[in-house]
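A single chain, nothing else alongside it, follows as structure tokens in the form predicted alone.
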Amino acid sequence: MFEKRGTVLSKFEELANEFKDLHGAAPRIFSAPGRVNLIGEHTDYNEGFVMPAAINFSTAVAVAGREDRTIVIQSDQFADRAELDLDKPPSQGTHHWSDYPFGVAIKLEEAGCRLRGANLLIKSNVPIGAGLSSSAAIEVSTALALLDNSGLTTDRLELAKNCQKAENEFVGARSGIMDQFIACFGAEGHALMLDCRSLESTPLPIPDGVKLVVCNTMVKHQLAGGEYNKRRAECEAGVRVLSPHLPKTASLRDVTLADLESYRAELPEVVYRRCRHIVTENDRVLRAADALRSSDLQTFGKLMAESHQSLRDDYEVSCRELDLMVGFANEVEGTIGARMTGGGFGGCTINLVAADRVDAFREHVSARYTKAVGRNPEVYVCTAATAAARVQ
């Protein structure tokens, strides 16, 4: 894993000695970042709104091409390596860890990319299963690694759209696009407003004096991935019965929360409120961005609490340890808002901080996690850094 401290060069400059060991060439090396959620989450794959932030929290792949139609890959976090014929590829993923990079060439030459035979080396410091997008991360770079390979370039908006078909179609987790948006289009210092329908996005500059602080509770709580589809059906399922009430309906983005309350009676309990917090999220996005633009971050915080108060209530998608998180964060003086962030059931919590109250915030919050739970969270102070490239 990357030191989370030191230069650039240096981590890049260890990947490529790395590579050299074991493939005897010098390789090409591309990075993507992992991404942290400001507000807005499952609205995704409900075409509504989203505001994330690149991090500076990177996954990056090292390459080399091959003579022959090969994908070799190997990751500095497990110790097995894979390998994949790229003229015979499997339909769909195994539960391992390469399905994602196997699954973003295996898109990529439906999109008739033909790829090239490739040695890969990934290298990442973005926490697994934290919800901080290490998927993403994997895909875009990998995807760009192989396109540079093979002589190909792409628009990048595809590119991002054949690495969510890969986690879609060949990994089966039904997510959104925002994580391969961000990797692909993430701007230093700033989170992007994304409109998850129309994919236009709006950079929203983060401001002077605020840092933002992302606390690991450590746990992932292992209902998560099949609980992530359900949420997704349970969407889907409000939307078959709204639909016939409100023609123009094609998503819950389409729902006020005014239409969904006229016809409550016809939802199952459950349903009527995985509706209202995507509705209510959806709310909230918007008037977190008019918050940020006009420095507001009194009600940026606020509508963060609402937020992390949907998600626990209406979507279940907290637990314990994230609720303790939040807890914590809000009440050390200069927090401006706190609430979970990603997929839930375990990862991050996001936390805005004033940038002089950080060093105050971080011991808190450890303290006070490490006593309540019995286990030490890990706190990462981030910030917006920029979309996938090459680096070296």
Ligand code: ADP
Second form
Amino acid sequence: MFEKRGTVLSKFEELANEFKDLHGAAPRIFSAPGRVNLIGEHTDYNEGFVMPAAINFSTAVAVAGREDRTIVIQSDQFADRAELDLDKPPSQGTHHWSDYPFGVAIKLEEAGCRLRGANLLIKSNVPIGAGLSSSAAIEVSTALALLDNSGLTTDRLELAKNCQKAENEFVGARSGIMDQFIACFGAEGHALMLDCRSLESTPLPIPDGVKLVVCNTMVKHQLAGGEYNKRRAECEAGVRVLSPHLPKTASLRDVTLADLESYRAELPEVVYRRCRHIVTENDRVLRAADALRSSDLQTFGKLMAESHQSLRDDYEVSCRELDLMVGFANEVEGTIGARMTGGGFGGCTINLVAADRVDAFREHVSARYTKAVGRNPEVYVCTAATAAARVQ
Ligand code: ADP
Ligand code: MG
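What would you give as the form predicted in complex with ligand ADP, now that the form predicted alone is on the page?
Then the entire complex follows, led off by the chain already shown.
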């Protein structure tokens, strides 16, 4: 919101005005949230459990129809505009930011949705590349805008899957369904426990008076991509050793800690520890869900701490900056839980913090981190927000 000649314009009205100036028509506006994952890290590609929440940082897309079959797009985050001819769709992205929305348009058409041409204008406050899923936010908001503009509707799960396809096949990023799913199904004041095998989800209330505080280390180590693929391969290696002993084991999701201990001797030490992280992390997500159901924040915080230790020691995807940030968070009275979130090797931590302690938290963690690392962290104070929708 900002003041202008005595009136207060919402960010959507502001976007609508900018759109009118550019294209001369009043747009419809669709918005989709970013997200943060509270617990359940690296479990998605092992068919396990995750617990994301949609957040009050979002991407809005203004749309109005065109007479041709061209999509013209601009974003407040980038200077250049891009065009897509729906009758000559490329098969691959070009490493341009527009790959995400254009990938969505192309996958929707491949799924049988005949789209009309559209002018699109994007406005977002989801930090890009910080691990809050600006990518799913732009995908899902664009999908809703393009479908509405074409007089079409689709099932939300199909929509999430189409957006994931756009990211996997057109952009070329190997990501699970979590980000698009929570953008489509998030519920205000709630996290969702998502079963990445069945895609069933359970809403879990975040107690009033608790903020989801994300701290960005502002570092991303080069290791991230290669190590991610290595972890996936190590998990698969674990399943190959365990499955002959444990019929019906299709993924680490099916393995218990007792199973793992029984066959420990057959696993290389590193593979054993990788498997132990996944098996214990799945169990932590289930226990964290129980804790939220009974508003037991103390247990939830303890599980977050255990998750961080397991990611650091068994899965080895943390780094000095993430460990420092978690340590500084734990020094603040009012911190309920703190851990790294996302793939690791930099990026963000997620902290559950008592609302009335958020200012003290921000001050303490920022000062300590800046002194230790020599960089100012960014701190995003989030609440659990609702799913993507038409907003104007
Ligand atoms: P994140 O963790 O934010 O999802 P990704 O690397 O998965 O990071 O996605 C970021 C990319 O998504 C950007 O580089 C850009 O191509 C695209 N993107 C996200 N938000 C926007 C936006 N508001 N406008 C244009 N492109 C965007
Ligand atoms: Mg992303």
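Predicted, not measured: the structure shown is a model, and the values here were computed from it. Positions refer to the first chain, counted from 1. Think of the rigid core as the biggest set of C-alphas that the two forms share within 1.5 Å after superposition.
Rigid-core frame, C-alpha of Cys319, shift of 2 angstroms or more between these two forms: Yes, shifts by 2 Å or more.
Core superposition between these two forms, C-alpha change of Phe185 at least 2 Å: The answer is no; the displacement is under 2 Å.
Rigid core fit then Tyr272 CA moved by 2 Å or more between these two forms: Yes: Tyr272 shifts by at least 2 Å between these two forms.
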